[in-house]
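First comes one chain, alone, set out as structure tokens in the form predicted on its own.
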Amino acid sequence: MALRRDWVYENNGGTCVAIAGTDYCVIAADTRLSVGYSIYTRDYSKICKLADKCVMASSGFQGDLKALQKNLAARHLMYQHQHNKQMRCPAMAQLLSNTLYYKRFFPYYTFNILGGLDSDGKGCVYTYDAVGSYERVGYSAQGTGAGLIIPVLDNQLKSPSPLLLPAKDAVTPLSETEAVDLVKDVFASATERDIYTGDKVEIVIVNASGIRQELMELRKD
């Protein structure tokens, strides 16, 4: 189906995932970027570093992913500013959701997920739509493979159900060293059915000893 010419939006495409764990965050996804059939480039960071213990990955227009970085790493830096420290994830979170709604008239055509540590030093994932609606998740899954992805997820880790009273920690019972394997494998999975995912998996953990980066080859076609 042909676009409108007025039509300002374009998916680039992407996977995205990320898991909590009880001290660390895992968050990956991969370094294609392409519009249907045509790859524009291979190696392009996915992953945004938004505060010392919180990290957010997108999946979309990446035009729109550039500016609603700008403008939560000004506003960040104003919260710097005024209050001494840097902002919790928690309280990140909140802010990308009101960032999002206060564009739900001609939204930020990103789908995001943010990860790191709370004030706790709990693994936290918060996952969002397109406009500004979020909840604290386990782990996640966003981006043109999160339907390959979300199912071995959901076999693997089990996470509780919100409903369920007394409500319980949404984190995973897997090691660091597990999680990270586990988000190789559905990566390397998806890449197999998915043309928008491929290439390289950039992978984020998130401890109390700071951020490292991982990279892992995927696919190439």
Given for the second form:
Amino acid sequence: MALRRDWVYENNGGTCVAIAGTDYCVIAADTRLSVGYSIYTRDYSKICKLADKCVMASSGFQGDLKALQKNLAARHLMYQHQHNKQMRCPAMAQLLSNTLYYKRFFPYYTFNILGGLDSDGKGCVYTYDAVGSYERVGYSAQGTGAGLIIPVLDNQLKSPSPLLLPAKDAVTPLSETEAVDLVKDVFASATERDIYTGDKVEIVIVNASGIRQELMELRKD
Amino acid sequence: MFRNQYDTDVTTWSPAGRLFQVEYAMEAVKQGAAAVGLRSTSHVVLATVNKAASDLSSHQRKVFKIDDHIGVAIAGLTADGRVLSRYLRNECINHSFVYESPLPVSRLVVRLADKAQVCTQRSWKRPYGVGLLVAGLDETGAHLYYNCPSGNYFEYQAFAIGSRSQAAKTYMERRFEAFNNYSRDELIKDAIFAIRETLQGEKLTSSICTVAIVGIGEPFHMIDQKIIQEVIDSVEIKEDAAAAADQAPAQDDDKSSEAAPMDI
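Any chance you could show the form predicted in complex with the partner chain after that form predicted on its own?
What follows is the whole complex; the chain from before opens it.
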């Protein structure tokens, strides 16, 4: 086999989850950065606050994530200069989609979730693929542990099924504390089986009073 | 300045070695509504007069935030000022993106000056008709610069541009040596006073001026109109009291004392 020397990406592993509620949004990601079977650091944040009520979490290649976050932050600053206000979540969602598609033929290797409050103060979660295809959903997970987490969320969130037609708003009726507890449980479970998920989980909760953060320890093996 | 045969093109020198178009552009700055800037070691204050085109319209924005650590006040063609502000904002954002640190003020004014210089050396362009007072804070401290349409820039302790700015400059010339040690509030008060000098008798209210400040631990922002009005009120109360005290021994007409306390 010829040695491929043009592979410029790397998968740093990790998992992200976001859940939208009636007046809050929970976005969480683990803090482990890995390459292959090694751990580079146990303390790397995959979450970025883009605007007042808009937070992004991504797994995948963290180098591309850093560049993507800086890009969006610069664009947001320009928006604030022009419009004298912060970008709202649906606007940021479209901007992220366009930014990703802009590099359709040399993509950002990032699997993103955007979470926050929409203009009505309701929780919203947008989930993306690497080239910008996105959808507003009630909850989502991305990354190496996503396959272990989504079925549990489908079962536990008491939301209408996202697969129904006509599409029903899948925002969860759970309370904020219940959603945060569920996120903690779900990460603990994913940590057991996924080698790339663990160390700590950073949980960010966006609600009407602002943004707050919680950190929970996970298994380090 | 009279029309002459060397002033049609910006790329034509006069026999005396002057570029008249550039000088005419600086005249445009002198016609604009006044703007003043003052600097201490830790803060820089900008203040402008809000001139509205008519009673029916709103006034034009003359103070722009460029970045958390830099702001500008303009005088002259406000459209040119707006466009230059957009350029300055982009420069700051690009620098932050690449170097993860705020653009030093001196670098920003050089880029602005170089951009202005280009317009003095192209036959298909005209000089920018706006003067900018650039107020900023960086690692080397607080700075106030003036960029003029000619492409020159100077650093100042305090400066005023626009119409009737000489009155403000005279006011500040008497006091500028103390500015470095001024507190934040004293600096704001003097900026408002300097603006009042340019009003030449018009009543000073918070709606007629915009004041902005940047300083250590304080990102660039406009000061709330209420606070400006409080400063104006507190000063006028003191002056009216002083005027009344002065006028009490002299029994003749004191009806002018409240209208123009500065005349005492």
